[in-house]
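First comes one chain, alone, set out as structure tokens in the form predicted alone.
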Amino acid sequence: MRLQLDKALQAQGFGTRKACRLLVNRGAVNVNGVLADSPDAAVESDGLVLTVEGVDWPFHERLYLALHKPAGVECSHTPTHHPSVFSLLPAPFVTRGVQCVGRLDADTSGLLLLSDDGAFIQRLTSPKHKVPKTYLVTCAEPVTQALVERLSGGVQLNDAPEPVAGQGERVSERALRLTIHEGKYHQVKRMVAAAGNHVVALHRERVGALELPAALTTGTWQVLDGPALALVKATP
């Protein structure tokens, strides 16, 4: 796709067209390693790398991110009690409008997907698609086989007409791994409480076919492309 340089910069989150034209005119933009001298220049988006004020930004028509969310941040642009998860992202990503693909509670850590692709977000968050999410659950009391069986067989939640079940397995004395296919409010915590225990820590390990990348340390992100993006998009 060919587009004008100022429009390419705007699409990547570098501000209004006027602001993007000013960036080029003051010599702050390179295109594939070459100093840009005109905001009206035509550029090819395929393989495009924009260098803005010394930082390289590969062009992405749509952006897909994996973030290792720490506990103590909120999945909101207007947080109430904790910092926003968007404070962990570069400003251009926020400006171009990436949104959380579903939410994690403020005290829950682990894999959080973000994107500016509305159709992608809708597909992964729609209840009808039943996208599996896997959590490592640390409990206050010992995890018994009876607890796992209750979770796997289904427990009653006050906002669900039928019992809600997950695939559970015991990991250690006080930890279990639980996969759910819904996205109800505080679902894992309420399921464990309904089964007779209490969650003290919650960490999401997987969404659909994508595991939290091992290279992502707490609070860091990476752009999903290639095989990793294919895994996410293959999610039913």
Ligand code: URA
The other form holds:
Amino acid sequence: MRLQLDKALQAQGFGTRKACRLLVNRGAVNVNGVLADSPDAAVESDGLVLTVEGVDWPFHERLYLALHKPAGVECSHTPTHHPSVFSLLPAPFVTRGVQCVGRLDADTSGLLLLSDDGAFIQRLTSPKHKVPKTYLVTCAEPVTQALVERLSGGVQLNDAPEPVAGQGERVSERALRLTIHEGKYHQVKRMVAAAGNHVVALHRERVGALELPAALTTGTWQVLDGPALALVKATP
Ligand code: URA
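Can you swap the form predicted alone for the form predicted together with the named molecule?
All chains and molecules follow, beginning with the one already shown.
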């Protein structure tokens, strides 16, 4: 797609059209490594790399991110007790309107997807699509076979008409892996409580077909593209 440089900058989150024009006019922008001299220049978005104040920003028409969420940050723009996950992202990503794909509790760590593609967010979070989400659950009491069977058989939650089930697997004395297909408020904690135990730590390992990338250390993010993006997009 061909577009005007100031519009390309604006689409990538560098502020208002006026602010983007100023950036170019004061010599702060390179286009594919060459200093840009006019905000009105036409650029091709395919393969485009904008350099703004020395930092490279590959152009993404829509942005898809995987974040390794630490415990102790909130999935909200207006957090109450902890910093916001958005404070872990570069400012242009926030300006362009990236949102969490579902929420994790403040004390939950692990894979969090973010995007500015509304249809993608809708598809991954809609109950209709039953996207599987896998958690490593650390419990206060020993994980028994009976606990795993209760979770697999379904437990009654007060906001669900039918029992809610998950695929559980014992991992160690006090840990289990649980896959659920809904995204209800505090779902894993409430399911484990209803099955007679108590969650002391929760870590999301997988969303759909995408596993938390091993290279993502806690608090870091990566842009999803190529095969990793195909994996999440292929999610039912
Ligand atoms: N279930 C929970 O209880 N908390 C989360 O953060 C995610 C799933």
